[in-house]
Each structure stands twice: as structure tokens, then as C-alpha cells.
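Just one chain is shown here, as C-alpha cells, and it is the form predicted on its own.
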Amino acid sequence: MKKSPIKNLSASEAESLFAELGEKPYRASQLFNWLYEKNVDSFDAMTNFSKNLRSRLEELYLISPIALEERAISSDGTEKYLFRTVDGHFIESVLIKRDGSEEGRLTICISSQVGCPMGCRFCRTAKIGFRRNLSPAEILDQICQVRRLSGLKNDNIVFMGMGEPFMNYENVMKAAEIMNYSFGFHISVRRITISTCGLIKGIERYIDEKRPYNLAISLNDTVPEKRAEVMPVEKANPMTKIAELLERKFPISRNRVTLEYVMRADNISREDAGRLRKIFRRGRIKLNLIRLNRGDHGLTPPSESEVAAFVRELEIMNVPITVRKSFGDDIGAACGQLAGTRYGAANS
């Protein structure tokens, strides 16, 4: 019999398992802290479980339905994994540590798709194309692997790793629910960050269901054209109308929308910052730029002092902007970077 992995149960499914075996609905709480907060790799480990009860789990269900095929560690001290899938397939996650040790802040950055459909142009990702969505446990068990191998226990989740989460919206949605729960990982929706290309429908249905965690969308141009050839997104979704659709539903209460900007050489002039100010002049956003990592993109990075120049202009936004550091390129970990490949092949 085939053994279904256990991490695809919700707290509500947890308890109707327990209760067609017998079991009172508080073995789904204990279940989840021995699934996530204390994180074994066996049924043989939840000691509170009668031996009986652990048998019939293990009968049925798969803990780890990911494992280990590598792992690489960066200069900076990010660690990029490697994982395959039962099925034979491999996605990549990332433990970045933001000043580059062990005290400060440590996310882990997942992935929700094998492959990805977008076809971005600056993403190693797209080049793949899509094989199919990960389920809720192949999200989940991302960071209980990491934080296994690595030792260290995170405090910041990113859906930014390989794959559109919106394309997997339900099994992404159910996964960061999961992660909220107060018996298991318990991380804050706060700390939870789900990043889309800008599928509008996608956005919408977020937004009118409201969910708790941090939006961010990626925007890398502000001229529609160009943005098509680097995002064919824009096709269907230009980002007018996204700028639209946050203006008139993005909630005040919420926080701010983080709109994601990949630096290149031919994206950020003055003209550029003055349309960005222009289309998002009534969102309530914040700035999350990036300079553009390099890969077989056949695109140019910008000069230190054009984005220098860049972030100047957009200051007369008066709207939080973040130039973010790029962790994990010497290892093929860094933004636009993730292929599900052996580290050695992903940099030759």
C-alpha cells in the first residue's frame, strides 16, 4: 500500500484521522508539536503515542516525502539543498543568514513548484519549464529539513524559491496555515511572505480572502513593453492594472504591498523611478530592489552608482525602500539563481 505523507493533514483532518482510529481530537495538537516543533524523522519518536498507534501511523502515512540529495554552503554563509522528490523530481530551498552568521536573522526560502510556467527571462527557474505543484507536506518538509541539517531553527519564511506560489495557490495557502499553527512551527503570519510575477486573479482572491501574511510582487520594469520580454505575465496582467487593483482593494489596516524591482542596467533611469512614482502613486507599498544576479540571461547588470542614482529618485516616493544584498551567488543560491540542479552543474 502506498503511504501518503503525513505533512498534508490539516489540524481539522489531523483530528478526523485520529478519530477513525480510535483517538481523542488532542492527538492532532500532539502530532503537529512532534511533526514540526520538535521535528522527528520517525513515528517511533512520539514516545506519548501508544505503541499500537504508532504502528497504524507508520502503516499509513510518510513523514518526509522530500530527501537530501545535496547541500552547498556559500562564502557568505547561505546553504542552498537540494532535494528529490519521491516521484524522482528536485527543487531547491535556501537557509540565508542575514549578516552572515548564526545570531542574526535566518529565513528559509522555499519552493511550491517543480519548475515554474512564467517563463521569466532572469530566471534559471523558467528554464526548466513547469513538471507540476508541490503539495503542502513537500512545502512543509522544506524547512524541517533544513532546519535538520542545518541545526538552526528560522524565524522568517519567503515563498520566493522555485515556482509561481499562485499557480499552487491551495497547497501554498493550506501550507502557510500549517506554519501558523500554535502547537507546530508556530511563526508568525507576520514572518510569512508569499511572492507572486503579478497574477491579478491570484492577487484578488488573496486579498477578498483575507489572508494575514506579507504580498509581495515582482515588477522589474515600468514600461509595459519591456517588462513583456523579460515577464510575459504582463501579457495578461499588466501592472496598471495590478496598481489598480491595490489602490482600490489592498487593505489600509494591512501592511504594505513589497514590490519586488531586479536591477538591470536598462531598467533604472530617471524616467523609470518618475513612472514607478507615477503608476503606484496612491498604493500603499514599499520598495524591495535587487541588483540583477548574473546567469545565461543575456541581460546587464547596473553599475553601483546607477543604483546609487536609481534609489536617490525614488526617495520622493516617501515609501519604505529596501536595497537588498544578494546572498548565495557563488553557489547558484542567489535570486533568479535556483534550477534543481547539482551545484557543480547549475555553475559550470
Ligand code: SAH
Contents of the next structure:
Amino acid sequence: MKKSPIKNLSASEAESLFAELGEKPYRASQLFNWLYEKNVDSFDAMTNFSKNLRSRLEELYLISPIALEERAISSDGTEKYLFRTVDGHFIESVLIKRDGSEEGRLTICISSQVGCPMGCRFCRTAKIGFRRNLSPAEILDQICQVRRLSGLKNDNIVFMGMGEPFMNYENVMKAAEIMNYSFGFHISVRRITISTCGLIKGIERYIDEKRPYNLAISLNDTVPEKRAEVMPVEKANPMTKIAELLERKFPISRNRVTLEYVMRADNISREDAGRLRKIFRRGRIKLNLIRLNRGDHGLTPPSESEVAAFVRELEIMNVPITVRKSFGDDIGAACGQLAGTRYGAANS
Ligand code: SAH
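Any chance you could show the form predicted together with S-adenosyl-L-homocysteine (SAH) after that form predicted on its own?
Next comes the full complex, this chain leading.
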């Protein structure tokens, strides 16, 4: 019989499992403590479980559904991990050591899919195409492995690696919920960010279900036709509709929605700043600016002075902004550069 990944279990599923095995429900919290807080890689290490229970679990379950294939370290300290799934796919995760203004914070950027179906022109993951969704266990184990291999404990998680989280909605939400369990990683919901290219159905469902994590939406343009050229998702998910949806439904009590904006030479004019202000005038948003990273996209990054001028315009218009520094460019670990390394054709 094929073993199933134990990290796919929610708390209630783990309780049912222990009930079936004739054990008390509190074993579930002990299990999460071993798997995530203590981050062990064998059932044998779970010393408050009986020998018999440990060997039953060993027979039925697998702890790690992904294995390290390669690790690269950037001159800025960023670490990129390439993992191989049990069925031979490749995914990448990135450990970022300084998070702009939040000095000293450690962030793990995780993948939600093998490849990606969204086809954004500036992103290398898109070039792989879509292979499959990741399971909750494959999502969670990226954090376990990066923590174990780096010896560092991160405080932040961003779903900004390979894939579109809202195309793998259930698994992503289940994984996020498990990250937040108090007897597991216990990562605060405020420190988990889910980033989408802007799928309206997903955003609406997310709001309706009152998911408590930070929401980030990749905007990247202010002119719909121009956005559609680089982000095909715009055609069926117009940004004007996203703005309307946020205005109509996003609760005032929540953290602002982050709009991510990849700056190119041709999308940061004074007019762009004005349009941005206008489209999102009533939504509670903040803007996260990042310069276009290298890739074979044929697009031009902006100069320092163009960036400075755009930032000034936005400041005058009172749009809250942060300018994000790019990390890990020399090892292909920066935003839009994750291409699973082994998928040769995707690398330029
Ligand atoms: N699919 C999700 C998450 C993965 S992309 C999303 O679209 O949000 C994570 C972020 O990287 C997005 O904001 C995306 O716009 C940005 N990105 C992609 N390619 C980039 C590049 N070449 N340079 C800078 N940022 C890039």
C-alpha cells in the first residue's frame, strides 16, 4: 500500500485518525508539535508515542513528500531550495533574510503549484507551463525543510513562489490554516501573505470566507489593454472589476490589500500614478513596488531616476507605498525567476 503524506491532515482529521487507532484526541496536538514545532523527520523521534503507535504511523504515513535536490546561496544571503516531489516534479522555495523595512525578519517564499497556468510574460515560472497542483503536505513541507536545512526559523510566509495560489484554493487554504495552529508552527495570520494574479472568483471567495491572511494582488499596469498584453488573466478578470470588488466587499477592519506592481520602463509615468489613484480611490490599498527582474521577457526595467519620479508622484497623491528590494537575483531566486531549475527550457 502506498503511504499517504501525514502533513495533509488537518487537526480534526488527525483526531479521527487517532480515534481509529484507539488513541486519545490530544495525540493530534502532540503530532502537530512533532511535525511542525519540533520539525522531526521520523516517527521514531516522537518519543511520547508508544512504540506500537509509532510503527503503525510509520506503516501508514510519509513525513516528507519532497526531498532536497539542490541548494543555492546568493551573495545577499538569500537561499534558494530546489525540491523534488515523490512523482519527479520540481519546485522551488526561497529563504529571504531581510525583508526591506522589517530588518532581521526571515521570510520563506513558497510555491503552490508545479509550474503555473497563468502565462504572465515577465515570469519564468509561466514558461514551464502548468504541471499540477501541490498538496497541503507539499506546501507545508517546504517550510519544514527550509527551516531544518537552514537552521533558521522564519516569521513570515509568502505564497509568491511558483504557481497561482487561487488556482489551488483548497490546498492553499488548508496549508495556511495548519501553519497557524497554535501547537504547530503557530505563525500568525498577519504574517502569512497570499498573492494572486487577480482571479476575481478567488478573491471574492476569499473575502466571503473571511480568510484572515494578508491578501496581495499583482496589478503591474494601470491600462487594461497594456495589462492584458503582459498578464492574460486581465481579459477575464479586469482590474476595474477587482477595484470594484474590493470597494464593495473588503472589510474596513482588515489590513489593507497590497497591490504588487512590477515596475517597467513603460508603466510608471505620471499618468500611471494618476490612473492608479483613480481606479483604486475608494479601496483600502497599499502599493508594493518592485523593479522588473531579469528574464527572457524582452521587457525593459526602469532607471533609478524613473523609479524615483514615480515614487514621488505616488507620495504626492498620498498612495501608501513600499519599494521592495530584490533579493537573490544572482541565483535566479528573485520574483519571477523561479523556474524549477531542472526544467531546462524555461531557463535563459
Ligand atoms: N501567482 C501569484 C504569485 C506568484 S508571482 C501572483 O501572480 O501574485 C509573485 C510576484 O512576483 C507577483 O507580484 C509578480 O508580479 C512578481 N513577478 C513576476 N515576475 C517578475 C519579474 N520578472 N520581476 C519582478 N517581479 C516579478
